[in-house]
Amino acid sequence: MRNRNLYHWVGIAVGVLAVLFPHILPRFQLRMVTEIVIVALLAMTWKMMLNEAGLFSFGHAVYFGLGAYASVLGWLHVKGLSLMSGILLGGFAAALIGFILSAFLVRMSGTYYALLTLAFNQLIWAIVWKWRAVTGGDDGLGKFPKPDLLGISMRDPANYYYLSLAIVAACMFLCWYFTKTPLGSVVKSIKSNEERAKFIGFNVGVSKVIFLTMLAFFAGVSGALYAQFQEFVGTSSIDLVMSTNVIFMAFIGGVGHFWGPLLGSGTYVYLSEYLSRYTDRWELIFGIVVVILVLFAPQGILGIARKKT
């Protein structure tokens, strides 16, 4: 009970700070916090895939990148497309691809599942990289509209931060709510014992497809928000580096904890930003930090904090 009250007050404090950030942080720091909020949603979807369903993906950035590209193409080619419609377009495009890919992925498990996600990621990355007429290839796409929302300019960093915070908070709430639904319980039972779930009468394949499609949608929303945040989308949003970064974020915070991805994304963004200021080999240093964390704190930062309390 004491720990629960502590987490409750910490959550309230974090929420208050999140609302006050635009008023207390300089512009550069606010941009970093906005990036953390956006990629935290992506890390959350990967964490849920592993923690709830026991599925390890090496290609999760495919949904993030496709959501980014779909939304940007919509803003470029659909006249008058609103900001929210573009973000939803990114989510639904990623969900559609997630539905198609999951039809193949659910037939696999373990190492084979992980390798197949890697193969799909490389396949779609190659298509995006080669299809220059549509995607811009390695030059990417930029100079697309940034529509206002209800007359409020999204070019103001504070306004866009609040929009991202509201959308990500709503998506994370839906992720949490899913774990409390009957379908969420079915997915957990499949992770525990897939054969027993089949014997009881659950449709394992359909349950996995619905679950993966939902996560693809949220990852696509994250990608659409990220594209508008950067005002650019390129192949780096869909490559293996991005997929690896997502794994790092989830593990740093703790895949066994709901708020782990948020803490992990914050740690990753801040460390990568500040280390890159001092050395070009910051990725080597960051990799060493992650190795040490995995060896001595496999439950992540939140796992360490929970042990001490």
Second form
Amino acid sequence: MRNRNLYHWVGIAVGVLAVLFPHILPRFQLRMVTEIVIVALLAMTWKMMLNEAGLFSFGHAVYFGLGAYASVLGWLHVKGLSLMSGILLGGFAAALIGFILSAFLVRMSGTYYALLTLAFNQLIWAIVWKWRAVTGGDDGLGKFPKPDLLGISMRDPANYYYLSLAIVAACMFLCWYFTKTPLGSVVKSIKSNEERAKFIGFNVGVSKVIFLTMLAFFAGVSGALYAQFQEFVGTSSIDLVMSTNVIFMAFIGGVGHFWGPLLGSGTYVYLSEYLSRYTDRWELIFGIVVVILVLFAPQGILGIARKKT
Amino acid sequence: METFVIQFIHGLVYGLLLFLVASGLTLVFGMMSVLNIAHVSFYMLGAYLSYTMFKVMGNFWLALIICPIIVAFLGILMERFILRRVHAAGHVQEFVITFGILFALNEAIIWIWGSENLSVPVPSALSGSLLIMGNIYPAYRLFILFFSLFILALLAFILMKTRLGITVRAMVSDRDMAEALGTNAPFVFMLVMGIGSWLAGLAGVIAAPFLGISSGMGLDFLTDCFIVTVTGGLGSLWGAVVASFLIGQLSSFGILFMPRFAIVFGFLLMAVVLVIKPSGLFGEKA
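With the form predicted on its own in hand, show me what the form predicted together with the partner chain looks like.
The complete assembly is shown below, putting the previous chain first.
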């Protein structure tokens, strides 16, 4: 009971802090916090895939990157496309590709699932990279409009932070809510025993397709938010490094915990930012940190915290 | 016609090099169900070590013998002190930790040797070239061809004919049963990890004069290596042979006919194979 109380207090404190951030943090820090919030949504979708359905996605950047590209192309080529419609466009584009890919992916599990997602990731990355006419190839796409939302300028970092926070919070709530729905339970039952779930009469394939499509949508929203945040989209948002970063984030925080991805993306963003200031070879330290973490705390930072209390 | 033959040999050479790396990966996966992504760092390490070895000793053949052994030793250490400990935590954790090792090893290599490209000269005995159907062909590539074929034969012999090979195959097909019959599983794991790393290091050493040494060589190889292991079927040696042959030819002729999209063919092949037969061409369990 004490544990639960503590959990609530920490939650409330973080919530209050999150609202106050633009007023207490310097501009530079605010940018990082915004990035953390946006990427946390992506890490959350990855964690959901592993935790709820037992599927290890090795190509999560596909949904993120395509969401980013779709929304940017929308803002570039459709005159007067509003901010929210652009973000939704990114989400729906990612959901569409998620739906198409899931048709192939639902039959796989374990390592084969991971590797097929990797194959699709590389395939789509190569297409994006080579299709210069539309995607700009290596140069990426920049200089797209940043429409106002309800007359509020999104050029102000504080306003954009609030927008991201609101959207990400809503998406995370939907993710959490999904686990409480009957469909969420079906997905969970597939994870623990697919054969039995099939035998009871659940449509295993369709449940997985819906689940994957939904997560792809959220990942796409995250990508669209990220593109608008960076005011740029390049192949780095869809390549393998992006996919592995997501895995690291989810793992650092702890895959077994709801708030793990948020904590993980926070740790990741801060660690990479500050380590890269001291040394060019920060990935060496980062790799060692990951090894030590998995070695001694396979359940991530929150795993340690839970064991102690 | 001549270009076809030359391209075919090109593809063969590259495919066999791929096979050397991929065979180690697939063996380790077959035994421990761990996809050791850090495997390509061993390949990279082999190449960089051969550079230093060549600088110090001035002899390619010594490097060819010593470097793979150093790499194999590292692989054994990694199995003993890292992989074995995470085993209980589950496959996902094992997978992620090999990732961390890949990061750390790659960066450590760049830290030690610097990020500029290095090169090892082709050994003088093989620096000449041969005439194939009227075309001049570098002898070193043919050396890679025959040397890799020799290693392939050696590997096949060990796996099929020796007691060690029988033990390994037994553990790949049914680990629990093999353990129940008194196999010292941890020891065999260590050994297989050692052999796998040795193969990767060996590939690195012989690739160094041919492909050059660069900080991106590991990751460049990673994707092709993955495609081979997955297309061939994880844990299947013959699958690795067939798939590396296919990928070698595909990349060789792909560059000839559609240079811009050569990079896509491999992934396309992998995706198509996985969609039709999820366990890969020769894989047994999906």
